[in-house]
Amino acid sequence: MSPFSARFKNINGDDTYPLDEIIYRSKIDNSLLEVEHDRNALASKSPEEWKALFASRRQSFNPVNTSGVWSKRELVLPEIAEKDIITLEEGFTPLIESKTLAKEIGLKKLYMKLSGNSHTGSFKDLGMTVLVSQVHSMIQKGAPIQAVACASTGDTSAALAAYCAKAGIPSIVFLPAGKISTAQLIQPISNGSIVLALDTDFDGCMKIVQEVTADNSIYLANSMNSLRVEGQKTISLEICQQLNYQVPDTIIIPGGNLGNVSALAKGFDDCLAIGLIQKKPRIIVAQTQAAAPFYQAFQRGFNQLEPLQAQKTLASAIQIGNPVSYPKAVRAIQDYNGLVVAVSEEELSNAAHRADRFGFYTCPHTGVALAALEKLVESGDIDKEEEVAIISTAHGLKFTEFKVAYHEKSLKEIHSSFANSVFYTPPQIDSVMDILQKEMKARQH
């Protein structure tokens, strides 16, 4: 029997509930709810304990420690049995100095973590085998769990659809119709989710998926599930076990429904509160100018949340004007000297296809946060002299459409700066060597 614990706790009050219960919500205020480890016994270990116990399994082929999120498994569930874990080895994703972009944004020290590389090619796996696993322990114990279900701007709902499909569960997504890419919309059809495409935003999808699971047989699989945040946040031990335990000063990080702002913030806690790190980085959320409520807010002094209706931008996945997540996220922002910052299409369209250049391959996401990163470089907010990591949210592969017409110069009103044109000629050496040695020297430029 593990030494270790969790239940959930009320992030604004005491009631507490076991795991393997049903809720989503504080049954006393409504208020959100946060798993809540029993950090007592977590410091039982010493932080050299720890370190050498993450770097044991970092040698293993079982797969439960060749996942970034069971390798941790004490700080995420910790009382799951083994066999119970539904896992497709998420996570231990790179962490990547990029010295030529740094140089070129003006920066000492930058790192890309690439989250998007995963089996699903997004951050979420790493929530949806938490949540996933918890729910397939709770079918064997006789939960009479009928499918899981999750509003979705396309890359929660493929995480969930994948996970799902290793457990042998049902799953439901609602989705936006047409707001998502081809290829965030094909995942969960291929793996044999029930895919409804509704005629509203996400907010519109959210609505919709919590009157669904309200009586407990379908499991709600959002962020508002704070299962979720438990495999997020393991992004921070990553990061802190790849940089050897020494943080990096600032981390921005796209926001849009927002639980991954406070799985964020909740990872570097665990890390301060058993040891293993002594400082916290400050914690920068980048949003697009066209669904920016949380920036709106933080411009108010996080007085309230206003609600609005999220316009289209390129970065679909943070199309939110009503994130769930709002509550955590404005705790982490304040426990992290951070600061909210809104970019234009223009520039996350640019800043995405500028990191291309220096070897990435970018979502608009991704996009969003170097963008940020440019503008607090340039006015001052981020100092030159600091190190710095960007959280890139997903793989570039699941938005062509964005690369495609970024760089046949067709995005609305977005001048293309980093577009790399294709040079249709003949097959004849002199029209071949005209163009090479025009690009050539254009290039050394």
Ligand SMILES: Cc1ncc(COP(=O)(O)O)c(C=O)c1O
The other form holds:
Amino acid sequence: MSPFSARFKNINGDDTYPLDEIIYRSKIDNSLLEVEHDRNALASKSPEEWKALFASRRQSFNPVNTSGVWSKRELVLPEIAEKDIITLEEGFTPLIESKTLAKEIGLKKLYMKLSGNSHTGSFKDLGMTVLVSQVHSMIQKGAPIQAVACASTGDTSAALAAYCAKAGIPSIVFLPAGKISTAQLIQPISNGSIVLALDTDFDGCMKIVQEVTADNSIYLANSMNSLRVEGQKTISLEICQQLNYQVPDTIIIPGGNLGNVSALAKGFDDCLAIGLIQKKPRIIVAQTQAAAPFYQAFQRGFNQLEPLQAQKTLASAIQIGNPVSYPKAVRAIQDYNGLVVAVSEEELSNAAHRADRFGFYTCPHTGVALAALEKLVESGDIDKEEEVAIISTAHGLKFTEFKVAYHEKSLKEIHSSFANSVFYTPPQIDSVMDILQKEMKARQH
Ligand SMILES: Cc1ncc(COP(=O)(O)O)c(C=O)c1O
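Next, report the structure of the form predicted in complex with the named molecule; the form predicted alone has already been given.
Once more the chain from above appears, this time first in line as the rest of the complex follows.
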């Protein structure tokens, strides 16, 4: 038996529940839950022992060790049997330092954590491996779960579909019709999910999925379910591990439903609690002005969340007006000396494509974080001497429509400062050389 253990706990109270219970909110006051670990048991290993354990697992080809999530299993789901783990070897995504982009922005050090370099192309895999593994384990123990369902702006559904298909568990996804990319839509279709496109937005889908999952036979997979956070938080442990347990000064993350920023903070809480790091990074959430309820609440001193109707945005996965994880995200910003920033559609588009010029291939949500970085360096809120990490949340390949339209200069009301075009020319050396001479000269600076 594992010496480590965990349970659900009310974020505002003392009520707790076993992880095997089908429960998403407190029975006492309906607050969100979080997974609470036995910190005393975790403290039985010294920081050096934890570091050595994580390092030794990096040498192994066992899938539970090659997974960035399950290589930290004592801090994730300590009691799950290894045979019940459903993994697609998620995590251990690249943390790329870009000296050239840092210089362009006027910064000392810049890292991009490419969490979209994963099986389904977004960070959602980190949380979904945990949720689906737990459901799989509960089904093995006799829980009457017939399917797992989620509302999604595209990436959650792709992850749910893939992990459920691997586990042999039926999945159901609710998507806002016409508001997600083709690549995102085809993923759950391919993996055999029951796919419902509703004529509403994400918040409307979220209402329906909560009704559908009120009966315990269908399990809820949205990030309101705190099991997801346990997987997503490993991104912080991984960043610390990749930087030899040094921490960047500032981390910028795009925010929609706000599960991911809550997870980022919880991961650093764990690193501090078990002594892997001593310093706290500053955590900054970036939103698009089209869907900025968290930014607006921040401006009001977090007095309260005022849900709004999110407007159409190129960063479609964060078109969310009523973020479920708001209370956890407020705590994350307060505990990590944070800020919330909002950027325009033009700013996010140009920031994404500026980064591409330095070898990245960024999604619009990563563009939101990069645009926030540019603004904060310009305003002096981020010092030029700081070391900054951007959480890149999805692979650019999932957002081909955005990138094509940018380079074709067909995005409405957006000036594409970094547009690049294809030269169609007859197969004749003179015309080819004309183009090359002109273009090579233009690119010399
Ligand atoms: C690509 C991408 N970036 C950012 C987010 C925002 O994450 P969260 O909703 O947890 O704030 C999402 C998901 O909603 C996403 O799919």
